[in-house]
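Consider the single chain below, provided in structure tokens and representing the form predicted alone.
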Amino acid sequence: MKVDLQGRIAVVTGAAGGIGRAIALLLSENGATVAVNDVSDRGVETCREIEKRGGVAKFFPGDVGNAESVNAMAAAVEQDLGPVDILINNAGINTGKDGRHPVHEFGDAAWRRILSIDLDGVFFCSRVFSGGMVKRGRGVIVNIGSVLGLVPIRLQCAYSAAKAGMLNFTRSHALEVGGYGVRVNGVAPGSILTEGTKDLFYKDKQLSESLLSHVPLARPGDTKDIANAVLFLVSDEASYVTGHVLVVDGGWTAGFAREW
């Protein structure tokens, strides 16, 4: 898929690796100038790869879970690159295997940190960037959620709650800014093959087979599957799509592919 994003400035949070990096690369390949955000300095590597492919990118470090950090990052982006046309709220965290507990054993620190990045961060970034979009009468925001915001899962109460909140925040925001020419949508990925999920699920054959038994396509998704969904939603071809959550999960949430 190729679309024309020439002359547009795109901010991608959490773009040092995984899904965020794939989104940043694909937006650049379609003409956007990309502001790469992350708390990790590996965001510089994403910029280098974009430049290597002939694109334009700059790294803007910042913690999306901190409002002051987000405001400073946004000011730097607009000063260095110009008004932002596209915002991709991708940054997110979850607990590892050792941090997965039932609600009655889930710690305060883990709860607060996950919600601060996965939900507060979407609010902070959306607030600061959508203000300019409203004034200019144009702009697109895409929030990267999860199928776990649609269906419940055990031992991940904070992540599930944050992603569910993000999806309804997406719809709420779309209602508020649609009249100003600003579109807001979400993407809910299923199990996507990244360095993190390789370590968590796909090095263990039994665990990966158990996970994929819930996925009709019987395989994990690729980061580019999510990037392609984002590319469509930010394109002019999706100009009448807002308040929508596009599920990209290989059929996971369609229902269990079992015979009873």
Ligand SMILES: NC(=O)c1ccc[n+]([C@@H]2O[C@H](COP(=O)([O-])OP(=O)(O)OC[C@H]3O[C@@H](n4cnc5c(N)ncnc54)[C@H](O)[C@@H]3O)[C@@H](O)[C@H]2O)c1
The other form holds:
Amino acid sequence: MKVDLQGRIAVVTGAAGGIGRAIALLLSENGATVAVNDVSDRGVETCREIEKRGGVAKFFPGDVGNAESVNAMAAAVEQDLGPVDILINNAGINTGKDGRHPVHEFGDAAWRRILSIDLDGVFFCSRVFSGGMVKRGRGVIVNIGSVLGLVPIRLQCAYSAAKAGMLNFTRSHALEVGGYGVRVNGVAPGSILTEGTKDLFYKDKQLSESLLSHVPLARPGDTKDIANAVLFLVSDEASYVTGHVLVVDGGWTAGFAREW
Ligand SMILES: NC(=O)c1ccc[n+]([C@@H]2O[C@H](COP(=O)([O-])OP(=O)(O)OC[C@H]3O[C@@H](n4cnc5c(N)ncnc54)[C@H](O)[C@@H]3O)[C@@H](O)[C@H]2O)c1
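For comparison with the form predicted alone, please write out the form predicted together with this ligand.
Below is the entire complex, every chain and molecule, led by the chain shown above.
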């Protein structure tokens, strides 16, 4: 799909790697100038790749879970690149394999850390950028949730709660700003192949087969599958779509894929 994002300024949080990097590259390929945000300095590498392909990008480090850091990052973006038209709230974390515990054993620090990045982060970034969008009467926000925000999973209570919260936040925000020409949507990915999920699931044949037996399309998603969904939602072709959560999960949450 090719859309026209010429002249638009897009911020992508957590764009140093994985899904965020793929979104940043695709928005750039379609004409947007991209503000690449991340806590990791590897965000610079995403910018280099965009520039290598003829696009325009700049790295704005910052921690989305910290309001002061977000406000400083937003001020720097607007000063350097101008008013922001597109915000992609992509940065997110979960526990690793050894951090998966039942609620009665789940630690405060892990709970706080996940909620602060996956839920507070979406609020902080949406707040700071949507004010200008409302004033200018245009703007698009896409929040990257998870199917686990729609259908929870065992032993990942903080992630399931944060992602459910941010998807309802998405709809609530859409209600508030629709009258000002600003659209807010979500994308709920299923299991997507990244460096992180390769280590967690896909290096182990048995684990990989077990996970994919729940996915009708029988493969992990590609980061481009999520980037394509985001591209549609930010485009003018989606100008009547707001308050929607687009599920991109190979059919995982369509129903029970196996008989028993
Ligand atoms: N990969 C999947 O299977 C999958 C499935 C469902 C949802 N998601 C969601 O998609 C988004 C991207 O996931 P991914 O798999 O690409 O993860 P990833 O770990 O590969 O990338 C996440 C990026 O966010 C950055 N980040 C972490 N904390 C940050 C902070 N406080 N401020 C700014 N940046 C921060 C990391 O440095 C990293 O570059 C997340 O919101 C995740 O929950 C991923």
